[in-house]
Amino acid sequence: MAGRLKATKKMKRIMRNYYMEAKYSKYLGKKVAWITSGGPVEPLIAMGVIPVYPENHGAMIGASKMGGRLSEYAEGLGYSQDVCSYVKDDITSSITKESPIKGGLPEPDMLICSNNICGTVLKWYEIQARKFNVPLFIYDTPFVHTEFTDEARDYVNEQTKEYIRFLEKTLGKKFNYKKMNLVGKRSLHAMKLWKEVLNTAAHKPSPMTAFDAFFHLALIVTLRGKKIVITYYQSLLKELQERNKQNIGAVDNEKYRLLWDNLPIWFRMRWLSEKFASHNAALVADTYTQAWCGVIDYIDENDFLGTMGEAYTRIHLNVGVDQMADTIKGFILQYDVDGLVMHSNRSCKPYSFGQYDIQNLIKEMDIPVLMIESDMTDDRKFAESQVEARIDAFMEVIKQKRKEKSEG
């Protein structure tokens, strides 16, 4: 195999100092504002805010592999089963401060909550705003079932507008409207340094996979808006594209192109790159990591605060199973793949309950589809030898078709 890229170590420096930033803010003189993955964050840039993800320490839970143990203790305070872990874990690491980072995420001075990811946010950052008596603002986004209207605009516009007073009035001063220009013109370069990322995938071998995808995903959901992301992924896509110019590829002998849907399984990454990757397959590209860069389209760098509503609005989860369908057609063309990988996550309604409507709907592009079950953090979810059969069928499946069509 090709190998770790070089600019991994790069990115764990700088988080680790993003990290180290936050917990010792109070000293800094800054705010911490805890806020959902699929929130806006770059107003919280602008004022100097520092935004830290309960979803990133949720996946850094899971990939540690104390995800089952801390969603355990949480459904003993009366949580059920049927809650995403990334709740329960948070929830858990919050009073218990087991976590991956030492003491657990710093206190929260503010909590941002948009629910175009899911409504599951909702009771969870009320439940977090009652724990540390902070503010709760919560950036309300309409479901596009069809189409993006001008009421659906003019609603979320003026939610932008209450979010800035929301802002000013908790720190206590004047919204800094001229570095939020700097900012939402560096939010939109980075999303589009991302997207030249993921699409080097699309080469023959690809110089990545979606597990690498996953991993470096951490700065576009975190940092958005700051200058060092934007020297990151310069790096990080220079180094890709020097492996095309090679030919070298992230799985050895690249035979078979695959499609990832939903969420990692955080805790079984490596196993699951070294299992498809046995059979010469390459998880080429994925749903998740395309929505930080799927609405770029309606950003305007001029005008960010009066566009980025409709952005935010329309990313991959907050949009009808039809348009989700559309989008995964055109990865399966984009990146000429041979089969669909779905995660149908324990966790994650959302990105989980249309999947078969999916399946369907995909029908006419004619390729095998694999589901898996599992959870994105909780390994008690997960069974590996049903998980393993599965894969050998699935890529049995694709390499008769491929005979077939070589064939024929």
Contents of the next structure:
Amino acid sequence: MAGRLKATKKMKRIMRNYYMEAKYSKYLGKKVAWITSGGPVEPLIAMGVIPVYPENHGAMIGASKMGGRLSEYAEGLGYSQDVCSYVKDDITSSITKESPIKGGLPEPDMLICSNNICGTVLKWYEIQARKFNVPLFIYDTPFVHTEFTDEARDYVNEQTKEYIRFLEKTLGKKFNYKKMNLVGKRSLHAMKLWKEVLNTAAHKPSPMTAFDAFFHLALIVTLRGKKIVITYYQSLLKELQERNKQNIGAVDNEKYRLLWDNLPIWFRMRWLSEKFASHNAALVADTYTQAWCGVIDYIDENDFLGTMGEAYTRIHLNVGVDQMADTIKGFILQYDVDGLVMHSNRSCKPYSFGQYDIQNLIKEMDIPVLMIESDMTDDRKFAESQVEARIDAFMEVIKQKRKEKSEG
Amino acid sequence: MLTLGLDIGSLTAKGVLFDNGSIVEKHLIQVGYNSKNAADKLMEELLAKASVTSSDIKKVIATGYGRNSIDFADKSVSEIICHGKGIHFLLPDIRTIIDIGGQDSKVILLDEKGTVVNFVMNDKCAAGTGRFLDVMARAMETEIQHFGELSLKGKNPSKISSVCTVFAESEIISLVAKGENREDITSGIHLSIARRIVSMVKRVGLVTPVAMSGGVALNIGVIDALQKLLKTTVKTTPLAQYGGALGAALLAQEID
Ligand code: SF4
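Now show me the form predicted together with the partner chain, since the one above was the form predicted alone.
Shown next: the complete complex, the earlier chain at its head.
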């Protein structure tokens, strides 16, 4: 057994300190901004603002198995069952203060929302802006159906400038371009390291699983642009490379390799990882954590501000299904996987909507696809015996396929 | 070698004893709420029917929802593989199998050798499962055994648009209130479930010939509706309900 990654402990400490700092921001004379997971965080870091992610908080709520209860409360307020559970978890938690973090999230001084991940965030942040009575900045990214046009580039770059003006006005001080330069470089560096971390899973056996990636993702989401993210991923990378050198796999006796699509099912991580491991299957990669290093090529290290608009617009959830399917095909080859597991996530429409089309588009790869119907935090949307029956059948088909292949 | 295949479903439990290339005996009971008790009872009755003792049985494989509760099984295998195996034995040329179970529906694709190459299961809810038909038959106050025949008599199938079992039930109540006749409504119900299944068939890609496995294969109305929508013959066998258990017994033959 490979056991837990040593870095895990360090990560927990960093996250704890981060939330502590955010909690006591007032005493530290710092401002707090709530920001969406795909939002442009670097300018905040450059201005010394502490970014807080309700979605990361949502993941913690999910992992603590509080998601169903918190969603139910929000439904009682009149929010539809079909609203994203991150939204419902956040709205409930900001009222009742129920949270895995004592007292819930620190209250925001401003809200930064980018709709590059979905349209839901617009209404969500508007609601919270009214509740907390704080300024809201919306970074509007046009959907990239096929190509990223010059008009789109102008449009988003204009908003980058507006964003800077918003920050200057809200914080009452000039934007720090020099610091921004450094933060931009660090952010890109961190993304590259994160990519290298994920790339180690191409090794057989894989030193990490997607479940590890879901966990270690938190830093690149929350604090990219900070130095600590770089040093952390450097040490994680070293540990993984060491495992590879010694051929230590995260899953005992790894025989089958799988790719995961969509957000994790936070409240069932352990159960799922054990279930797959019992079939000697490792989920070696996923489309979700890859999203935080998928746009590296669009960023110019020496002009972060001038290129981040394009990068933030072209992320995985803001492009057409053809491109999503191409990305998935690339991962199938890179990680040499035997099957694809798609989480059809009741919460996340932009992620789940095109999944049947993607299945059709990747038919030529000739790998079995499993669809699991659930939700990332709402445990009321999970049926264990149904999911178990599907995973078992899926793994048997993969095993049979392998057998046939080896028998020629 | 005498082997036993057990298929413990959500509604019925089936057992098949297999030896020397053929079925020795088969048995079916209702499950009730305790699948473990059902399996014990099924075993007991099956053994008595076949006049064998449990020590005569060399290997046991369990399948179906209750498969993991069978402690005397040598192995548990999912229904997909078992139905594939069973139907391939009964109807060797079949390439697509449709199985409508109590809480799951599946479409299974086989290659020429009878190996499962792909499958789809209903991933949303109870729509398109055997439970749908049960609920509808009850709403129409018809015995489930006669439900299919009744549907064949419908001339202008009623339109039932909701895929949700609960909503479809209230839709039917309002159709009755509107005075639509029993046969047409029943026919509409069968077309409705068939449409759900056909969309699953399309997802794996239809390869003929097609057969139905599982208890719902005995419902002539479903077969008829599927044939109409798929525009191809849907074969079945009187042993369709035992497809999974037979497959399990066959797989048990391969254990060494
Ligand atoms: S709908 Fe999807 S992208 Fe939008 S907030 Fe919810 S999980 Fe995130």
